[in-house]
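Encoded as structure tokens, the following chain is the form predicted alone, with no partner shown.
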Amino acid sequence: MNQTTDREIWTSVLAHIREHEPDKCRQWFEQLDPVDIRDGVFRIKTLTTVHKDYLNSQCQSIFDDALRAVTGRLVSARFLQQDEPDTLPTNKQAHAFIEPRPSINNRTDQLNLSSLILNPDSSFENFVMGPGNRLAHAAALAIAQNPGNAYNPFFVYGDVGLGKTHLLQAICLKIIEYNTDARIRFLSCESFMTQFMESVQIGKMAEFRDHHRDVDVLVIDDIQFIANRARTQEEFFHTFNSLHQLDKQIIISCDRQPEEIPDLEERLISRFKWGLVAELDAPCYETRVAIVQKKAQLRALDLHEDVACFIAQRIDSNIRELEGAITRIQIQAMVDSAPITLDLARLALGEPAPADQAVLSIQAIIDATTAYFGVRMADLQSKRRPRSIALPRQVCMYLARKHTRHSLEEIGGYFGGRDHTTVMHAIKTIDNHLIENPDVQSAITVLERQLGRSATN
């Protein structure tokens, strides 16, 4: 940029977005390269074509609003590729057919054959691996490195919010990274069905088929919506065959296994199972903590590990709810003009501190637990690991985390100076025991009842 004032404007724009659009602000915004302001347009160089398309589709309004708020003028943002001239608008489409979705077109002689926009955040680097997704992740990475030859088709399934779409987008991003000329068609099953019906109605089937079959990779998200759609199933069957015979990669996501999709033709079930069928399970506690930390990092959000552990412990359903919790906490901190602490996180997520926390101490928990299990406090603080000592120690750590405001580090300090990862492991172990082990269930129930009485006396 040529003018110091332009640089100051850019700094103020980023600050405005961080303050007013915290859930949309991303760490990589700092890596954008502002050029200048001319003729009411702020020109900004992006990192890649994918970033440019994402900014145009998802972030245009927030940058425009920030520019107008900062400058007091009617200024709009224009995003450019690194090697793109900044003199005239470009009609060049992104590689791999990743196009911005146009507005609804009511003309009957045109088809809306748009694809989904790739999110730069949905890369392999930002995908957190755990026991429940290791197989699917390994297969996806192999496909990205050798599309059409490794696991074709690739069918990944799991409940809502477990990372299926992230994994599909990661494959596409990696393929584009290896080959910028790759022709990828990424769309939802609903979009595929809508485009098919529109093409039938206006007699554009040849155009529709060329659009979806003349590609290197076809990605269909949420294929379960093809259930009970006989004509769409017929068309997709032939599209599948055409691509597979040419060794073109087919990637499909679903919320259930192929054979569990209602009224799905047997020939499609068979083809979905030709390659690899991989399941995504719900993330375990440690994986959820890592996911929360990664999501916060992407937002350039300083999130203490205690807060990440609290979110992961409170929300165990899916990744979208974890991200929603981060957003609520971030907005609460912005409204209160306060740093993100464990107490603020509790307030944001509607979980006030238990009434007994004011008087309940770790020592009280240790006293009750040692009496129940017949061990000494010195045993819990020792390095010994037999089950007769390890289990009471883990129970103490679990109860301390649940019923006090002490950090993981502070809890570990009470038990021989153990680090926070040991406390996290203890919490996960007891969580698992509470599902599978009646003896531990009974112990926790009795101890919490005793601690409740002691806390109120």
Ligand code: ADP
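Each form is matched to the other, and the largest set of C-alpha atoms that superpose within 1.5 Å is called the rigid core. Numbering follows the first chain given and starts at 1. Since this is a predicted model, take the numbers as computed values, not measurements. What changes on going to the form predicted in complex with adenosine-5'-diphosphate:
- Once both forms are fitted on their rigid core, the CA atom of Asp367 lies 2 Å or more apart between the two forms.
- Superposition of the core reveals a Cα shift of less than 2 Å for Asp33 between the two forms.
- The two forms, fitted on the rigid core, differ between the two forms by 2 Å or more at the CA of Arg376.
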Given for the second form:
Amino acid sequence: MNQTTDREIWTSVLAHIREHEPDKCRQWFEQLDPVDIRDGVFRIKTLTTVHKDYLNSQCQSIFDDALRAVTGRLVSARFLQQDEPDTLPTNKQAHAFIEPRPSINNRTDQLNLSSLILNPDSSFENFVMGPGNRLAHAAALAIAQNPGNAYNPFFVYGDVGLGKTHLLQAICLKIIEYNTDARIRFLSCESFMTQFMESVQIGKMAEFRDHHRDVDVLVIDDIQFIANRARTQEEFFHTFNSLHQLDKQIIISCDRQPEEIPDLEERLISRFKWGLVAELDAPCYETRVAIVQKKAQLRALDLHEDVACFIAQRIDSNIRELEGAITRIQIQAMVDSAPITLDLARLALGEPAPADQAVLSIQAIIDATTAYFGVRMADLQSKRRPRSIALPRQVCMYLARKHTRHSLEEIGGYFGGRDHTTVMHAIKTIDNHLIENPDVQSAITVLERQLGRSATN
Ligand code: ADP
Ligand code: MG
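Form predicted in complex with adenosine-5'-diphosphate structure, per the form predicted alone context:
Following is the full complex, with the preceding chain placed first.
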């Protein structure tokens, strides 16, 4: 088989995925190691078992489609572990690879005891720390380094999309990194309940118990679904005790604090609080910008800082929605075959571009703002920093950013050649004021009205 051709096909496959599945494409795909194509199978070595399992469960069809599009033949991808022998499969085996494969943890015929497949992206390295998650992050790291002994159980709670599942997976990935033999069961509370009920129905309770108690780490995601489930609570109570007695790590996530789970047995509430209860709070503006940048980097996407700031400004709570926004922007760029600019991002997120309205100039903003605060334009452009001038200047920068098409650099240039980080700082300062400072809130409202821009524009 011609190595050059295989390599070329591989390069084209990656390019195809990048172009057609931009949101699913990951930078680490570049680090996969193509072996060869034979008998309709393209064999690809992966970085770790976690990557292999993830590719098998989440990316098989993306690679198969790309391979077929690139080669024009019925070729299927097969992911190998680094240390898996390079020997060729027989034709019969090769065929089996195309069949859907059962989950790795599906050990029994009748009882489905599958665990969640870890996502290699949900690592500590990819988890952006900020004031809202500092404690939970530090505790999670301590647990990963010393499972069973740091905080047991670890109970992390917070609203949807704030990183609970990510943090839980990060702990597991780190534990596996330190100890590849660690036995980890990671499942949603719903899976735990379903598996429990099935095991009762088909008389396989012993199997269910062994499966969940003979482990080093048990992770139950979204435990709130255990509310009102008396029998599952009873079973979980015993599972908990048996693991805890052996210093096995228990990790739980929830959308609320233990005592707020409706109809949760007192004895479970108290156990959930034995270790550490940590909250995940909504991310602040800078954390959101950093998360958007991190997600873009993971997707090998070159996202200008302007656009990252725009997304972070537009979406201020749920991180999953930040990712959704990146996806919408990527798809818009794909449909338009255009580079990602601020205007394209605005369009993708359904915000009318400033051009759709009467064009607002920075000068109009400066005129209105200087009149409102009773300062002179020359003051705003000077290097002086007294608060009486700094605030109007920040308001101008904020309004210019929000209501004109000028880039951060251009706006900085207007105000005495300040650089883009100064403008970002100004926007953040006003964003913070808008939460807690009624004077600034009313200044912005009045000015936006004067300039013909309602607060939602
Ligand atoms: P939850 O389980 O709390 O609903 P997830 O863990 O599923 O939320 O997070 C939603 C998305 O946001 C995931 O893609 C996750 O990687 C991302 N995310 C959440 N918090 C962070 C963070 N601090 N840094 C980077 N990505 C994050
Ligand atoms: Mg979750």
